[in-house]
Structures are given as structure tokens and as C-alpha cells.
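Take a look at this single chain, the form predicted alone, given in C-alpha cells.
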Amino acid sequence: MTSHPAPPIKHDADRRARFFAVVAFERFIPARQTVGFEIANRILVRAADRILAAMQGGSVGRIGHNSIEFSFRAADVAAARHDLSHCLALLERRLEIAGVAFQLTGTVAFAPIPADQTAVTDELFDAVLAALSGDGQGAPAGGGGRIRQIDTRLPSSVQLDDLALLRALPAALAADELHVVYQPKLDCRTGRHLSAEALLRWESPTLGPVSTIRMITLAERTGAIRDITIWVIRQVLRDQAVLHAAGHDLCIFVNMSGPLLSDQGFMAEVMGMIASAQGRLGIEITETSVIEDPQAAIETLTALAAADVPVAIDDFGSGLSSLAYLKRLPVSELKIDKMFISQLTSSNRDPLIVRASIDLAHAMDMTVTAEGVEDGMCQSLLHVMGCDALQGYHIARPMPLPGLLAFLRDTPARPAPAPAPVDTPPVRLVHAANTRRAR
């Protein structure tokens, strides 16, 4: 972390209102991890100096990653975009280190600081990193693109609802406010249920109910992730003690976020946890969350899989680098994404993409379990193709412990149903049926 004293400020320029912004690089973070920290931090030193030729009254603050803070002072609003905007140009000028020629692209996200305050808030400085990260939400008045204006006079509901949803958080883990429901698989071989995910679900008292999606999303941003996924496991492994003792052994799968997945030492506290578990617990992954940080991640998995901890890959197909990473990553289960599944009997290509998805894991020798299951003619096609387990409504829906406890004891094993007469193209791999795990 790098500051900068803030140059002096000429009286006439006092007078001017006072801006604060947040600029980020693109694709910084693997150029880091090419050339190294030092270079990396030696090109963000410059880029800074860059800010503050460029700003007037500017300063510099924090320097992270891939993103540098900065105080800058302008007539109004308009005038401090046309600044920004002269900035970005002289950001995104070719500069030189170590003899390596680079090109900066960057994002700027500003608001304008109260005259009242002497310092940057908590609230406009997440109001500012809301609209910073790509969705547009925080920004009512500058909207998307490449300059981003916060108006700290007409803040939007949705910053307020985000900023209200972070402090109500803390005290909701310590209040046990949240509460885990899970979903139930079903082994396509045996018709017993042997594994069901944990899934994330918060009644808010003062919020209402609140989206796992916006909460997660808006925890990954702030760092608060970390105690959120602790806070399942230990929920987890008391659940997990539960149905232990009603003589249940069910694998019950966690879903890890990506930022967490390449900090070794919070996945090396988690493996702890794990191994203390009266069953057995597993880890739900996305494909796309090894990108960021690869090696780091390869190693965690790695790690997982020599503790024989058994690992997913989620919504399989839905991210951009399947192929590239599957070949390098150490788990055990591949779950085909829903949107392939909800049209597999009435689409033409999705049950080529099916076939060759369940075909591809058992010759890399992984289990495959088919999300979003909603019909009993899915169900059959999946079993026709060799698919291992289902999860969707037509399965089990999601439920509370004693609901889970209820299914588990009232549901008996269910032989696979009859093949439906559908006619699935055959998808061929090469040495495939030689590699395939006995199933």
C-alpha cells in the first residue's frame, strides 16, 4: 500500500467543492501475477502521479490491487467529469517500466464530498464502490460507463437499502437470524438420497426476506463472506450432528465463494472444521471462481481432495473457461447448470450438450449430478444418458432441518423409472467407455 502527501492547495482553489473517487484498472490483477508485485506496484506509483498532474487539489490515498483513491477539487459536477475524463486519458497514455511497455484501461466512479464533512464517510465511500462494480446500481445519476457520478443529495434507494442490508448483517449472524435449508440428490443408481446442498436463507425482522444472491454479492465486496461461510459450516455441522444421530449419512455439500476458495489460510481453518464433522461435508465451487487467482485455488483443491473431502464444480456450463480448467482441477462431481437442463425435452441441442457434458466427466472420472430436475420425462431422458444424481422440485425442494429429518425418513428408496422412448442422438468420445468410473 502506497499513499501520496496531498500537494498544496491554492486559496481560490479552496473554494472549489471537494470530489472523492475511486479509479480501477481492468485486468490488472493477471498482469500482477505476470510481472510480479514490484513492477505491478511501480506502474500504480506512476499512474498516481499521473492523478495527481491531472487533478486539481488532488490527493492521493489508498493504493490497492488494482485500484487507487483519490480527493480532487472542481467548480461542479460537470466540470469535475470533464476532469475525470482528462484524467482517465492521461491514465490510459503507454508508460514504461523495467523495460515493459503497458497499457492502463480504467473506471471511475466519483461523488461530491458534503461541504460539512471534513472527511470521506463509510457510506460515500460504499456508495462509491457500489457504483464502481460494474452494475450500474449505485449510479442514478451518472448511470453505466466509463465515469461513474454518486449524487450524495438524492442517494438512491437501492445504495441505502445496500448500506442498511452490510449493518444489519453482523448482528443477524450473532442473532442466528439466518438459517440454512437444503436440497436433497437423488442417486440415480441406488434411489436413495445420499448428499444434499446447504442453501442460505435470511428473514430480516426489520428488512423483510432478504436475496441470497444480493447478500453474498454484497458480502464478497466487503470481505464480510468470511464470516458468513463459517457461520453455515458451524449451523452445518450442527445439522449434520442431528441427522447423524437419526442414523443418516448424508454428505452435505457448502457452497464456497471464489475470493475465499485462493485464501489458503481461511480454507486450511475450514478443512479444520471439516474434519471434526460427524459426516461428511463437501465443497460447492462455480467453474468461473478459479480465475482470479488459479494456482492458488488448483492448490486448495488439491489440499480438499488429499483430505478426501469431495468437491463440485457448480452450474457447469454457464461460465466462459470450462474446458481450460477442467482438465487441471481435482474434484470428484460436475453439476450440469439448470438453463441446459430446463429445456433437455424440448430442445434439439441441449441433450447434445447434456450427453457430452455427462460423457466428458465419467472419462475424467467424476460423478455428474443434473440441477434443475422439474419433470418426471427429464428425470427419465437424464437416467437414459448415465447421469448419477438429480436435484430440482420434481426431486426435493428445499427444506429446514426437521423437514429434511421428515423426507429422509418418510421417502423410500425409489428404483430408477423406465426409460421414456425418446430418441437421444449418441455422443461418442474417444476411449471414453474405457475410461468411464464403474457405476
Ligand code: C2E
Contents of the next structure:
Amino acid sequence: MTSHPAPPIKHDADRRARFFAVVAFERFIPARQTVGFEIANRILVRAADRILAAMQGGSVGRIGHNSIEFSFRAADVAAARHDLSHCLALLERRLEIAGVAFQLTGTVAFAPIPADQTAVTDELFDAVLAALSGDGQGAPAGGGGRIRQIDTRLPSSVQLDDLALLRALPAALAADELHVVYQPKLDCRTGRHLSAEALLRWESPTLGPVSTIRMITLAERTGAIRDITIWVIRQVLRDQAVLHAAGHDLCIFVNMSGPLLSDQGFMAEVMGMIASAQGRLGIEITETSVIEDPQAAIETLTALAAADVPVAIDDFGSGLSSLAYLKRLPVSELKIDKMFISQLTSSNRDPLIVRASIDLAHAMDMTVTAEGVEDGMCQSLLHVMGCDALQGYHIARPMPLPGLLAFLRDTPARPAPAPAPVDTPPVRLVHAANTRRAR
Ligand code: C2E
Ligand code: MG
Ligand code: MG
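Can you give me the structure for the form predicted in complex with this ligand, which would complement the form predicted alone we have just seen?
Once more the chain from above appears, this time first in line as the rest of the complex follows.
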């Protein structure tokens, strides 16, 4: 176990618990490119001053490109949360540097520093960073949200060791430790199962269940994602043969990472596999990946469209894509990011965004899928809004092939919800949703 050098922990008579935290600022790196390094650094230094002002017994460690590490003291976890919430509020107050006004938006992850440790260990540090990157494996005990708490009681070898994970991955692929689960997608109007999405899972005998998003993120960094994606497509094609034999002609969408779109050798291999496949395969690509290299994305997508492979833009809305090239993409479907769906019936803004996304997609001749549909009220609202397809725990959780076969066999097409006014203005929808919640 090695120790992380920053931040220093004060040794004094204060007997309250010690905590380590990292705050990361959203959209700070592009802002830094706009205003220059000097101004950006001054912003972070001012932010660090605010942290010191807000946190008792605080001491600031390393200041990164868009983050600040710090330690502080609090009576317990609840008090730490309370102080961090105050700290975030202070950080988000407008600040002015060199005549330019800035408004920071931060997310903070924190963990108690065990009483017997004098420094922040690498494991603790990695766990906090993993929680900030939305990594499910770090399993922040405090959930997602803007203040994320790490449960340090989780065995660190399972949570934290990225290197061990990367080392184990090739063998896991060869040993078929990975498997694919399927999450069906429902036609909003007919209630029929339109297609399913393939999602990767890894149950490692030594590391335990590995978070998918963590594995994918690491594999994207090392290039292992290429082999993983080929493995997934092969597995999906095998499973599709089983589905076909059981009488189901279901299109299955495979997730594809952005960097692969510009890998011509990889794409040629994928096209070959698709061409010789018995079943129908579709591709989901994340909106952010399209943004990273629009030209490569457009060329690949054009080739896929020519081969009649349906392509969906995943996580739409999370990447702030440019409409200018979105209209040039030969894609057939937009999947609205679940972050807009999860609070559809409780937020004021999300219904407006979702409604606008649906209209936008329809204007571009695309169908719209809402992902992350978790309850019936959300389903009804999406139906009213004119959404075409639904996916989420309310419809079905991701399941292995036998589960999918049983689901397709046993779940009859659900009748579409009662007809609803198609042109209901968004504001009334919000109002209607809130009224129903209040009852
Ligand atoms: P995604 O493609 O946007 O998939 C949706 C994620 O939301 C899945 O997480 C799914 O399990 C989860 N989900 C589905 N319905 C609900 C719901 O109602 N509520 C909530 N809270 N979550 C729901 P999962 O399986 O952990 O996958 C995470 C991401 O990892 C995927 O997001 C996708 O971007 C990526 N991924 C998964 N499998 C692969 C793969 O084979 N290749 C690549 N490149 N990426 C993959
Ligand atoms: Mg997806
Ligand atoms: Mg998605």
C-alpha cells in the first residue's frame, strides 16, 4: 500500500474525523482553453481559497486541470456532507478574474480517512476519483448526485486496482468470463418489443463483478476495447442464432466506442461479420464519440447506413452536440440520455428538453428512444410527448439470453396507453405530471 502525497493532513488536538475530498469542475477544461492557462489557474486558486474558508480544519493539496484535492475535519459523515454542501454553494458563487466573470459547477467525492492512517493512500485516492468519474465499481455509498461518498469498508482490492483489472482482461476474454445481457426496447404505441440492446458484463472469479462503465473506460484508454467489441459482436451473433431458432427476429444493438469509428481495419472486420450474420444487428454510438471526430464518424455511419445497419446515437443530450453536423449524420434513431428521463416527472426543465429532443429527432426523420424509464408515470408522459420507444427498468432490466427468451415468450405486447393530446404544450405537461405526483 503506497501513500499519496497530497493533501497534507494536519496533526493537531482536533479529535474529529478526517476526510479526503476531490472537487471536479464541469466544463472547466474547454473554459481553460478559451481563457488561457494563467486565468484558469487563478480561478482554481480562488476556488481553493473558498474551500479553505468553507471547510473546518481544511488543507488544500494538489490543484489539477479541473479539480482540487483537499482534506478537512468533521464530526461525522453527515456533518461532512453538510459542510461540503455549503462548500459547493460557496464555490458556485460568481467570481471575477481579469474582468471575466466565471460560474463554476462542481461535483465532490469524499471518503473518511481511516483513523490509523496518517496519509491518503493510493487506494483511497483512486476510489474518490473513480466516484467522480461516475464509476459504479467504486459504489459511492452516498449514491450519484453532486456530493458522493465512498464507503471505505468495501474491499479495496476489488474496487480500485485498475492495473489488475487491465491485466486480467485478456485472459477473461479468452476464458469467456465476460457475458452479454440484453435489455429490450418497447414500441411506445404498439407495446411490441422492437429490439434489444447488448450490454457487457464481467464476473471475474478473482476481482468480483466489474463495473461495465469502468471496464469500458479502461479498455478505451488501452485499446483493448477493439477486441472486446469484436467479442461482443461474435457473442451477439451466436445468441441471435438461438433467438432465430426460437422464432424471434429481433434486431440487437451493440454499443460502440467512439475511437473505433475511425479505425478502418476494425470497421472492415465488423462489416464483414455483419454481412455474414443471420440476424439483424444495429450499432449504438455515444453522442460524445461522434463529436470527438465528426468526419470519421460521418464516413463510418454512411458505410453502415449503406449496409442497412441501423445506427442510434446513444446518450443524446449529454454531449452538447452541434446541430450543424447532427443533421448530416445518417442515423435512424436518437436515444435520449437517461439523465433527462430519470427526473422527467419531477423536474421543470427536463420535460422541456425531452420534448424538444423528440421534436428535433422527428424533424430529422429519426425515431426517438427514451432510456432509463423507471416508472409508469414516466412512460405515460413520454407517450404523450410523442416518444417512439422506451427502455428502462420499468420495461425490463438487462437479462441474460435465457431470460430474454422467456421474456419474449411470456410478455405479451402491452396495449398502448390511453390516447393523449399529441400537441399538448410542454408547460402543461409539467403541470400535469406534478399534479399527479402530488396526489
Ligand atoms: P448505455 O449504452 O447508455 O446503456 C444504458 C445503461 O443504463 C446500462 O448500464 C443499463 O444497465 C442502464 N439502465 C438501463 N435501464 C435503466 C434504468 O431504468 N435506470 C437506470 N438507472 N439505469 C438503467 P450498463 O450496462 O452499466 O452500461 C453502462 C454503459 O457502458 C452503457 O451505457 C454503454 O455506454 C457502455 N457499454 C455497455 N456495454 C458495452 C459494450 O459492449 N461496448 C461498449 N463500447 N460500451 C458498452
Ligand atoms: Mg447504449
Ligand atoms: Mg445510453
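Residue numbers count along the first chain shown, from 1. For clarity, a rigid core is taken as the largest C-alpha set superposing within 1.5 Å between two forms. This one's a predicted model, so the numbers in the text were calculated from it and none came from an experiment.
Asks: Is R27 one of the residues whose C-alpha moves 2 Å or more between these two forms after the core fit?
Replies: For R27, whose C-alpha is compared between these two forms after core superposition, the shift is 2 Å or more.
Asks: Is H82 displaced by at least 2 Å at its C-alpha between these two forms when the rigid core is overlaid?
Replies: Yes, shifts by 2 Å or more.
Asks: Does the C-alpha of V45 move 2 Å or more between these two forms once the rigid core is lined up?
Replies: True for V45: a C-alpha shift of 2 Å or more.
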